[in-house]
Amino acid sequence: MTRLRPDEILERVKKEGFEKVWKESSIFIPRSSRSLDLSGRGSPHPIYELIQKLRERFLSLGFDEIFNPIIIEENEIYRQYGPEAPIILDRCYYLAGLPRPDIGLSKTKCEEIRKLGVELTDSRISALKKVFREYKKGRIEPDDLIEKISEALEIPDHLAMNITSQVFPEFSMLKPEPSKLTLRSHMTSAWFLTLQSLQHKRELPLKLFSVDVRFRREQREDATHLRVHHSASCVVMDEELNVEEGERITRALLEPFGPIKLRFIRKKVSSKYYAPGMEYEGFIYDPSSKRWIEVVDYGIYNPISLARYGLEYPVLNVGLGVERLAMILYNETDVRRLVYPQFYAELLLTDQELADAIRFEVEPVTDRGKEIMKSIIFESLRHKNAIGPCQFLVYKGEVLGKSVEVYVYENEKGATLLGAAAENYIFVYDGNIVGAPKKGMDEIQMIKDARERGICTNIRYIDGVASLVAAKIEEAVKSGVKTVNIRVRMARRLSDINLGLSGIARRFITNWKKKIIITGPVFMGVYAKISD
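For the sequence I just pasted, show me its structure by itself in the form predicted together with the RNA.
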């Protein structure tokens, strides 16, 4: 397995430049001879899962889904919020863009260049235009711009420098210029536009919803604040409306999520886009923190704002913070961890995941090899209490056209064929890897816990050793080696019994200072004779 080598690649880019290395870079990419597995099921993101449920629920309550504009002109905020607009806009992101370099080379610019003492011919102008185009496409780097301009105009460097600094300051200092466009901070900003457009096109009552993102210019993201989060928002426009419908809609919306304690309170000071006294907040009781958490906001839009959009009917708006609800439902205290687990969640493996990460370091690949592995295990266990010196033939047969005999043996006088730990199983418990017999050793707490509450991998020490021996025999047959003799004595590390961990599992164990305890006497000898 060859991997990409970031250090080497960056070193080459530094020496040879981006363009040259880029052209050759496809050769670095390791290619696979197998095709990718496209079966199985992945895990969904909890936020999208919740959004899906909310959408489904809105639809079943008779609301139509709308894709609302995300980019909103600053002016709309003034129309909706009136005098409150500046403090709303303070929390908004404004869009900015880089100024377009003047590729067209206007007459004014040409005139300015002439004033600097450059004689402009048609061919020079088109050469200069070409330089600008290349620059914009990134084929000329900023460092080389002056040089290229001086070549195009056939002038000395210092003159080219003057041209860029005086005639085209935008080339040397590309600074983003703000626009009056903002990213919506509330779904309401978009609802006014949508309602304005639909009010005479669809029959009342109009029931619309959207579950989508909104943006807040937070100083910093913390456990309860994100810059981008979702609002499950709906509006109702009808000839007559009662604000109490907000509570009914909220209760109906949250019904599929089981018994939730809800409380609604009228806001003493309502926001300016609502009519005074007609804005309510909804709280959900969070049993884990034993606190009421604000999740919903609803109210009836104020007639001034409506009038500025020519709206002739009252509008009720309900907005629910999706991430807030998710935190309660998923019992999570940090919204960052919930939404961006890839950045914030600690590396955590369940015992099952850790157990799955334990594997043989080498394994037999041929059917015969696997057969040998099985008989080593079977025969060794059958004679495990035999007293040495002794040996047992465990396999005799052909492997890749050569005859192979395999023996398990014990040379030591008075010792049993297998050591006491040979039949130990590997258990995983609380992030620790523990080797232990199926019975006994209860006086050691870790073993007791691992056996009672941990996961048994069904891998024994003897399995690891047998796998190693079988693989070595295969290798010996292929390379023409005549004998294989493997003695495993005391096990101390996983590799002693031919076991290994994936890199992620190892990182998990070292990260959390977990233990790998597999010490034990294996004392197993296997000998193989290979002849033609």
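Given the form predicted together with the RNA, corresponding form predicted on its own:
No partners, no molecules, just the chain.
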């Protein structure tokens, strides 16, 4: 398998510079002669799987889906939360951007550009000044700046890049400037804007939902806290509303997830965007931790906050934390492991995944080669008890235009054609790979457990050897070799019987200190004669 060589690539960058190596970097990329397999079905992420189920449930309850704004102006938080806003904003991320620099083109700068090998004319200087003016005014996007400099000076793009990095330090000295824009920390901050826009455009009751991300400026991420997480949020706006509808909606929303223990408690101190005494928390009992976990918050919005948006009808809001619900449904104790398994989850493979990772190291590719493989297996098993010295013709015919005769043999006097382990199967049990016969050896607990409770791959030692021989015969025919003689005696590892593991599977076995037990006498000999 061809791979990239990171250390070698980075060493070249260190010696030759980024730009030069970048221009040649396409040669490092291995090209495949095979088409990508687009069949089968991949595995969904548990969070998105849950989000999809929640979306479908909201829709089935008559709610319309909305894409709410993610970027919220600071003043909206003040309109909604009133005096509580500064505390809420402490949990928000503010957006910042790099200012567009004023770039002057002095005689000194022009001289530095010339030292880089650029011929400057009056027209080129004028064109470069225009580029910098247009960039400052925002008429040229940052992504296009190098290209525009290249065009203005009629130089290659790598030289234009050198000019920005070496002649104009203004670009690298820029510091972000904060704005009054925040990333949505509560779905509520977007609902007021959406309701303001839709009031008098849709008939009441207005039932809307959104399942999307929110951002919290947590001091750290740990087993129960993430800076980015999902909220399944809905609002109902109608002429009259009862706060108890929040519990009804919650129970209806969670109904498809099976028996869930729920309880609801009115908050003693309400958030300022809710009316006093009209905010409730919903808890789900988590059997794994034997605790009640807060998952839901609902209430009726404060009329003062509604009035600031000109909203004339009461609004009920229900918000559910998707990751918290997922932790309970998937029996997970660390939200990081659930959301980011690629970073936090240990490498785990099921026995079936491990069995699927076992493969022939080499195998025939032609139809005749596959026929030879089958013939070797069939005839060897048919004569397995023959006593040596003995020899049996298993195939006679053409392979890629050449005559081929294949024999199985045993030269040792008194020995059977096949050893006792030739018919052993490969089993996978509890992360271990075990070679064992279909019957017998019950005194060895690992073999007994693997056979009774493990997964049988249906690969035998003889299958691996026959695949190796058939592939070697194909190779010999192509290269002009006249004979092939392969003798497999004792098997002690997978490679002895032409079997291998994927790198991930082998890493799993090593990390978890599992075992690969492949032993036994195969004593299988195959000989082939090739002629024109």
